[in-house]
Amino acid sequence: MKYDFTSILDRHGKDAIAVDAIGSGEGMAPGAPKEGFDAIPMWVADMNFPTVPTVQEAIIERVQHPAFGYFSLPDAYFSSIIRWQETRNHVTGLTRECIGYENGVLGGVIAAVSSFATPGDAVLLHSPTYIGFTGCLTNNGFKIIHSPLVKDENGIWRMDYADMDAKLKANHIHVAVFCSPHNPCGRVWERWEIEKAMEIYKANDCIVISDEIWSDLTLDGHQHIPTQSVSEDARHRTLAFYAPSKTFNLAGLVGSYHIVYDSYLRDRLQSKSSKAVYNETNVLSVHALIGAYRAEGYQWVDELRQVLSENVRFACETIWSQFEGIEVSRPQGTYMLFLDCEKWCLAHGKTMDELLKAGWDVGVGWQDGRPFHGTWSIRVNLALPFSRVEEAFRRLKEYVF
């Protein structure tokens, strides 16, 4: 590979809440390891892999020009990404009105929602749920209800379709937000799945708000379907949210956009960001987008992606191989792993807080799946160095399974 993501980066007193944290008992994070083991990072969903050097390099060459005053977004910033989205996801026809700079994914989707739904309103989500939507939509007063996923017979996660069209008919629901690929369950949608699930919001007048911050990130040779692309009335009916963010681990600068073809959509959600939240970009984080769609970003995710394929294929076949009781579905894309203890747990009387508190313990700084609503769930990150990967999953086997 040309890129390196085998050497292990030090990423202490970096500004890194993923390994900083660990032990300081703020919010979610893991407990200190025991003496004799370091920590491995495993729950914060950003990377340990140094960024594609692109990014660095146009952050340095605009921060040479020592003026850093008010500005307009460049043509760079634009054609790189109807260029970037035409090459990966196959999108034709977007122009540079349809796309709009976001302060973050989450802020766009609440922007978004509050553009056409009333705190107090139900807003459907599938479950198990990411936990950024379940924080900035309950602390904006909106309702969420949940329409579980569910596993087919070969451990797949896929939509109720059934339930979904009942729960949009029984609350009256007029605004989904869509995650896709999904996160936490890793799935890539098929185009007939997300097809089907547009027919449902249609048939009950329902805005989509569709989160594909993950779309870069698919392993295994999966393609990213975009939401819009499914149809003529998917894409006016779609308020669609992309970042390089996740791709490229830039989620310290700060900075999403959002592509809306339809101008009633368009318009609504620019009249509630401009009146609502300062969404202003900062100079520094347009010119690191830049760098990240440069031809050499295109090549840097795709041994990314090669890189994540492993990691997610040894995690799996160790734990289907070798952690009996523990369950998982395969993810298509994302980084991470969702885990389900329960059988673990009840045969072994151990609590969620014993189990997750045993790989803190030995340095697996995994995350509490709960909050994410899965009862007897773990969430791992394996966007690390395989080294890293191969020995946390070696603790596991010997002081925790």
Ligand SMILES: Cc1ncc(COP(=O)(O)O)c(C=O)c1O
The other form holds:
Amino acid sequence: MKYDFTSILDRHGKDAIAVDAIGSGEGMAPGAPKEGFDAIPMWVADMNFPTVPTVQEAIIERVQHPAFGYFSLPDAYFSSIIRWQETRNHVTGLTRECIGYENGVLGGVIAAVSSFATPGDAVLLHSPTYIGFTGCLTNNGFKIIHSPLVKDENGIWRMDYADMDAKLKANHIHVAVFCSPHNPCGRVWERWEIEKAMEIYKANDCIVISDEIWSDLTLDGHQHIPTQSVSEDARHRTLAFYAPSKTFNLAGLVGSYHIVYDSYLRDRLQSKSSKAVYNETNVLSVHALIGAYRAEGYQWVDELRQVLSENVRFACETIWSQFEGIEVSRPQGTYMLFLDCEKWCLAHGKTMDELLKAGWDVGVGWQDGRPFHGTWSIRVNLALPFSRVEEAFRRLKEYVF
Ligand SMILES: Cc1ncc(COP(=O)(O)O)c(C=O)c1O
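Could you present the same protein in the form predicted together with the ligand, rather than the form predicted on its own shown above?
What follows is the whole complex; the chain from before opens it.
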């Protein structure tokens, strides 16, 4: 491998809640480990890898010029995105007018929901659900209607189309948030699955807000299919959101973008975000994106995907063969495992709080999955050097399961 995914990065004191919030009692942070154990961060969705060097190079190049006044998005911003989307996602016909900066994917998703629904209205989401959707939609006064994903006979999470259709109709829903690839279940939806979902959205006159922030992190050769690519109707029904932040570990720089082909949808979104005055670009985040989408970034992501695929393979095989009562569906994308601990907890007479704490005590900084709408779930972030993943699973085997 050309890039370093094996060194252990010391993130302490470097603006990283992943390590510095452990034991703080804040939000969803894991509890502190007992003496003798160091903390292994396996919760918040960022990575314990250094980003591709071209990100730092692009930022340093820009910082060397000593003025940071008002600016417009440079041509390189748009051409970098168009090239990235063509190469990674096989997108054709994308023009710069369809692309717009968003101050975070979550910010874009909420601006889009608010463009087509008002507080009190129902919005359809699949469950389990990314906790950020739950917080933002609820705090903004929307009513979330969940359509649960169901595991098929091979343990693969699938959409329940009849349930989606019934809930859209019963609740008069005209806006849905679609997460592709899916956090926390790790599904990379197949084309037929997206087509079928989009037919149901069409039949119910429902606009689709497609969060594709995880699109670059597909595993084991799975290919991301952009929602907008499945039909002409989908292209005009969907507002899609992307970012280099999950892919390149840039969440702290803030900077995402939308792709919206339909001029009516685009005008409504732009109208909303211009009035909110929140949606201003930071010049360093623009240069970070340009740096990330240089040629080196393509190779870096391919190497990262191999590393993540190997971590996921190791973790799933260990669970299946050694952690009886813990169930997991192998993720096809993201770097998250979503464990189902029901059988283990019932067999051992333990509560979820006790199980979570047993991991935290030995430094396994995993995350409570209940706020993601998984009653017996724990979410585990595997974006760490393999040696750390191995150590975490050794401790789980020796002290927890
Ligand atoms: C599905 C999904 N959307 C959005 C976000 C947050 O994106 P941003 O930091 O750009 O708002 C996350 C972060 O984990 C996520 O998993």
